[in-house]
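Take a look at this single chain, the form predicted on its own, given in structure tokens.
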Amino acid sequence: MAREYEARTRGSERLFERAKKVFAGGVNHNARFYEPYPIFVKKAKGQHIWDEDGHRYTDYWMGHMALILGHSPKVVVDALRPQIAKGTHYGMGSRLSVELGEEIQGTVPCAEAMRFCNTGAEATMYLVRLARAYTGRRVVIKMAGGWHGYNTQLNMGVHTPFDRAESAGILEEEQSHVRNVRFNDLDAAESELKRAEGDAAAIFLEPVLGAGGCIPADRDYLKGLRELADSRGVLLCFDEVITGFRLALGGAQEWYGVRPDLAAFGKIAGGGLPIGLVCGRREILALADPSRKAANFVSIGGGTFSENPLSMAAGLATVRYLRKNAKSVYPKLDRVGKETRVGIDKAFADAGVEAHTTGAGSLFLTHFGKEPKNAEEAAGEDKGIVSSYALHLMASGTFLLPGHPGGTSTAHTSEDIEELARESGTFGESLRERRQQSAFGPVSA
């Protein structure tokens, strides 16, 4: 598969060689690196991207799944053009930030109050700070495979073996009060709460496990966590950076009918521009009120570019569009997402290959082998096949980042999904043939 990919992407290969002389590893986000080298994008519109060689791809990465309306949607472009002339950065508040905050407050169940920042990673960092200050406790229980950005305390237990920091340079004591437990396992969460009795501040999780395999939480599991948190005076906190405004207008908390005490958002809330926000119960967010000067004041700086007017304008246009068109947008996203998961799995089944595409709403990720319920199970699959599948799709004009979840947008069509399923079937037939030719079991590449 790599040969076909390389023959198609010589322009990206040359640009990557230049990038390696400028950036560490040639990339500016670890997820964007994959073998033999990543595609470099020249332009994007709707559900499509074009690479340096001019080849068009149907895109399912969609800007880390931030682009629910597709690339450069008219509603966002029309909002940005006049705002650029009015100013690209104020370093102060504006009507735009108030209006976007009001829109979010009116759509997200837990968002009684909030604070904007620049990234989802910042938002999760502030969330932990608020939870510990409000409860006066230290321990945060997170899920194995749960990715909450690059902030130091939570950057652990994302990849196998799930018992260590994800980076060198992080001190053991900086993560000493973060506990990793198995996702979708209520007993594991309860056991950890007992071990941390009197010192547990928060249960923190993605309602759909992202980096850990695009695995949705069982509904009863989330309800059980809510009951556990309430019974022990612990805050239930959601990372909705991916699921926010995607599973439903009110995010996963609306989708599942489970209301957290705090939540972190990003991606879609910025309409394709940088954003993050932490929101939740008013009495918890009140700890960040600088006029209070309380002993347990929580410092949430937000960053130089917080409530940047371009991000506010793009986010406001997006959220307003979603609210106004929710009755058509979300049924379509659910339908196309289901078509994607079912179509891919049927194509592989017809080719005689066991595969299961997990996800919820418009999110999906294909696994080769049995359907995983947690990150530990997802980690056991053959990464060579996963990579080979993604390279096959890219060589045929479909972009999926190897090993990462994909997401559809309102710009995607049933025809796009049919093409994705056909190419999945083609790869499946090739994989089956290679397995049959091997005397040693599954072939990885």
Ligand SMILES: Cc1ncc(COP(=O)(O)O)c(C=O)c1O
The other form holds:
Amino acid sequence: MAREYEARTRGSERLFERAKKVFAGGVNHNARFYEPYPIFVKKAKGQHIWDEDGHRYTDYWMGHMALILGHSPKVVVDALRPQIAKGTHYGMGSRLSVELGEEIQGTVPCAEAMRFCNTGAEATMYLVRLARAYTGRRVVIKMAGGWHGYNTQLNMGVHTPFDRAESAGILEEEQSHVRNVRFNDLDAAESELKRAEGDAAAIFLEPVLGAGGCIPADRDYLKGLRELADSRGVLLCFDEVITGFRLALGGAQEWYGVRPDLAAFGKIAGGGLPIGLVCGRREILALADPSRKAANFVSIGGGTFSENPLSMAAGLATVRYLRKNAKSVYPKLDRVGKETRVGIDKAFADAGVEAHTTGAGSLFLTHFGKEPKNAEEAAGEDKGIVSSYALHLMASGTFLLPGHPGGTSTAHTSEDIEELARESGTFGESLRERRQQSAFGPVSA
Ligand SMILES: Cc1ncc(COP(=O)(O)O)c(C=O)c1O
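Same protein, different form: I have the form predicted on its own, so give me the form predicted in complex with the named molecule.
So here's everything in the complex, that chain up top.
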């Protein structure tokens, strides 16, 4: 697979050689590196990207899944063009941020009050700070495999063995009050709450585990967590950076019918431009009101570029579009997402390869093996197959970031999905043949 990929991506290879001399490892986000080297993008439109060599790909990475309406949708372009002339950065409030805040208040069930920031990692960090200040407790119970961005406290237990910092340079003390428990396992959460002995501030999770395997929470599990949190005075915090405005207009909290106390958003809320958002119960967000001069004042949000007018304009155009067209957008996203999961699984089954595509709504990730219910089960996969599958797809004009969830947008069509399923089947057949050959002796790669 790598040979075909390399043969058609020489321009990207050359750029990567230059990038390595400028950036650590040649990339500006670790997830963007994969073997043998990543493709470099020249332009994007709708459901497509074009690489440095001019090849077109149907894109399922969609800017880390931030692009629910496809690349450069007309509504966002039309909102950004005039805004650029009116100012790209104010460092002050504007009508745009108030109106986007009001739109979000009108759509996200828990968003009684909020603060904008610049990234999802910032938003999740502020959630922890608010939860600790509000409860006066320290322990944060997160999920094994739960990914909340690169902030120091929560950047732990994302990968196997799910119990340590994801980075050198983070002190043990900085994460000593963060615990990882098995996702979709209510007993595990309850035991950890008991162990915390009244020091638990928050249960913190992505309603659909993203980087940990694109695994949806069971509805009863989320309801159970809500009850556990209530019975012990603990805040339930949702990381909706992926699921926000994607699973439903009101995010996973609407989709599951479970309302968290606090939630972090990002990605889609900025319509393809940088954004983070902290929202939740008014009395909790009130701790961040600088006019109150309270002893337990919590510093959240902010940053030079918070409520940047370009992010606000793009976010406003996107959220308004989604709100106005919710009745057609979300059923379509669900239908195309389901076609994707079912189509890929059928193609692999027809090819005689065991594979399960997990996800919900427009999210999906194919696992080669048994269907996982948590990150531990997802972690055992053969990474070589995952990588070959993605390279096969890329060599045939489909972009999926190896091992990461994919997301469809309103721009994706049933024909795109048929093509993805067909190419999955072609890969499945070659995988089965290679497995059969290797049963009779060594095979060359
Ligand atoms: C669930 C989740 N939380 C938080 C983040 C961090 O967001 P950002 O990359 O904007 O910092 C991400 C990023 O992919 C994410 O998927």
